[in-house]
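Presented below, as structure tokens, is a lone chain in the form predicted on its own.
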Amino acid sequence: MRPPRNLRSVAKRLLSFTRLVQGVNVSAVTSPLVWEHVQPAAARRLLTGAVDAFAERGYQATTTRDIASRAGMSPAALYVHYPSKERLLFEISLYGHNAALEVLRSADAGDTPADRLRSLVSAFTAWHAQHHTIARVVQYELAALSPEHLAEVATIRRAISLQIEQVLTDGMAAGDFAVTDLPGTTLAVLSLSIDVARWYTPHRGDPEALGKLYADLAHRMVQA
């Protein structure tokens, strides 16, 4: 059977947008903006600096000499400021996640399950194209964690979760939504945004737009 003619519609212009990044390797620079809650001006920089390096090589090629090269610092000079590299992993975790979380509690808002779950999936794909950096390693370098920093980022993992298991739950209690597996579904929905931080650059698209574009796919997904 073939697709509605309008979700081939949205399929051939997410699969246009993509070809536009494919193939394309650029590292992006992080915001110092992003993380002025860090002080001192130095803890900031190796963390700005680990970011980086970690999108760029992953955790386990990157090491500590690399991360304070790129801070403008010694490699002593790192363990002033943090214990190991796996704790910079989880500073970066736990803001990141908690951005990430903190952005769809403040786009939960509509008139209707489908307005809600349209902005939830519009902001959230946003937010991992404009911080793509950050996100591809919160994202990626998880199994790098401790087990104890592991079980705290888990916990904000799953209130993300939750936020579109939620409107999902809604949606189907009005009869708007033809859910069969809420877990599936909410998984499903849920990677289209995340995995834009793997591939995207800044130099290809607009992360609004591409919001839009998930928003529109991810609402076709579910409707009734």
Given for the second form:
Protein chains: 2
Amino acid sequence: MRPPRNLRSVAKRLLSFTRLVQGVNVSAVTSPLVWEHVQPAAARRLLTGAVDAFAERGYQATTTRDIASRAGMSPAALYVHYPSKERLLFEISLYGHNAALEVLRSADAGDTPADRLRSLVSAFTAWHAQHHTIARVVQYELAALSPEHLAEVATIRRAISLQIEQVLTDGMAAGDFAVTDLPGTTLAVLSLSIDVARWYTPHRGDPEALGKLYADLAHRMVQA
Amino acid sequence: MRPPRNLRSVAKRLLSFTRLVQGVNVSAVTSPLVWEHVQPAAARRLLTGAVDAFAERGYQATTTRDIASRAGMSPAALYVHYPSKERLLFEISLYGHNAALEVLRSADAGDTPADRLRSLVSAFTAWHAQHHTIARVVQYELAALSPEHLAEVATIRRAISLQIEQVLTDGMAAGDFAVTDLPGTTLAVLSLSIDVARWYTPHRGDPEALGKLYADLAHRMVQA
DNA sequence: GTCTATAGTCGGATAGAC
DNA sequence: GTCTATCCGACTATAGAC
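Could I have the structure of this protein in the form predicted in complex with a further copy of the same chain, to go alongside the form predicted on its own above?
And the full complex, kicking off with our chain again.
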């Protein structure tokens, strides 16, 4: 005798939705405030559910049923808002890359290259900690994007890299930094912040404090 | 009218096997020398195929058909040598973790904490570059392991972390290092090397040279 | 130990009612 | 815009011949 599938799936979805609304579901940790521009609310719920699922289990291990369930919907409802699972990934990845670049551009301020570098590394690191679920999708799910979508985010990645490379170049020109391998050191500085997305969880400390620590470490790596 | 499936699949497998034997298949880059202890040869071909596939596409995106095909076999033959796809992942992950720890233990030598740290970071970084396919599986596929298998590799990961923490502690005690946040700095040093697995490809330079650069950067991060 | 064939399950995506 | 129901392909793993 088969279980009453309809009742079970409805109950599961209601439970999931309730937990979401009450905000106590530990797996649904993405702040909805970040995605306020995504309308309507159902599309936003799907997107935040996808971010959490992709970050937790990876893109390939995440099912559309899982995403829909986190948003309190049936699997079919997803396709009203997004044409495919990959498109959902792309929207997250594109937004995340742009957000990371914007964080860097806003942080590139200071009287000396050293001040600028500290500000950049601090902000970039804190962003990866604060938004570690989005960052995980940004940094570790590139291979799941379609070739066209990958090309689009790749241009943003180059801009991010250039932002760090420029301040190192300026610091070398001013004699403040001693860098023998510019591309290698650029990559190392970026790398330090990016890897935060791999291991960070909220119980591992305050994103701002981590940013300050990493700004210090990065500065020491390059100073003359 | 259906295509002749038998002939097609046999042809594909023969082609795959031929490329493997000739060693010109860019997707089959894992050196068989590393896995000489895996016997018989068929099991070793499956394992190296799995390493390459997992590193390239991720565990979840890799099919048993893909692995078998890289080894020049039918999907069913895989189960003669391994009871499941997850077991294949575990064998790779366990071996990789042990290899990484062994590299650190062998490298922990030198007259001063600074020499030891440089040696450790240099070797750990070079290993992640040299064996970037294995390293990618080790660092990015933990979530796909069964709880029991994950627990087993987690103990090795703690030993790896301790190896770095110890030399930092010794350097602080000797007054050679100025480290304010020991756990944070330990993680940062490890992080720098681990992230190499994410971006490294052979065209990005010599593993040994990268090791030297990173040893220098890590030393500068902590020196008094 | 390898094969062909397939069982049994699940996934992305669609159809059509409301 | 959401649902239920389902298609259809692909997946892991197994059965049984050789």
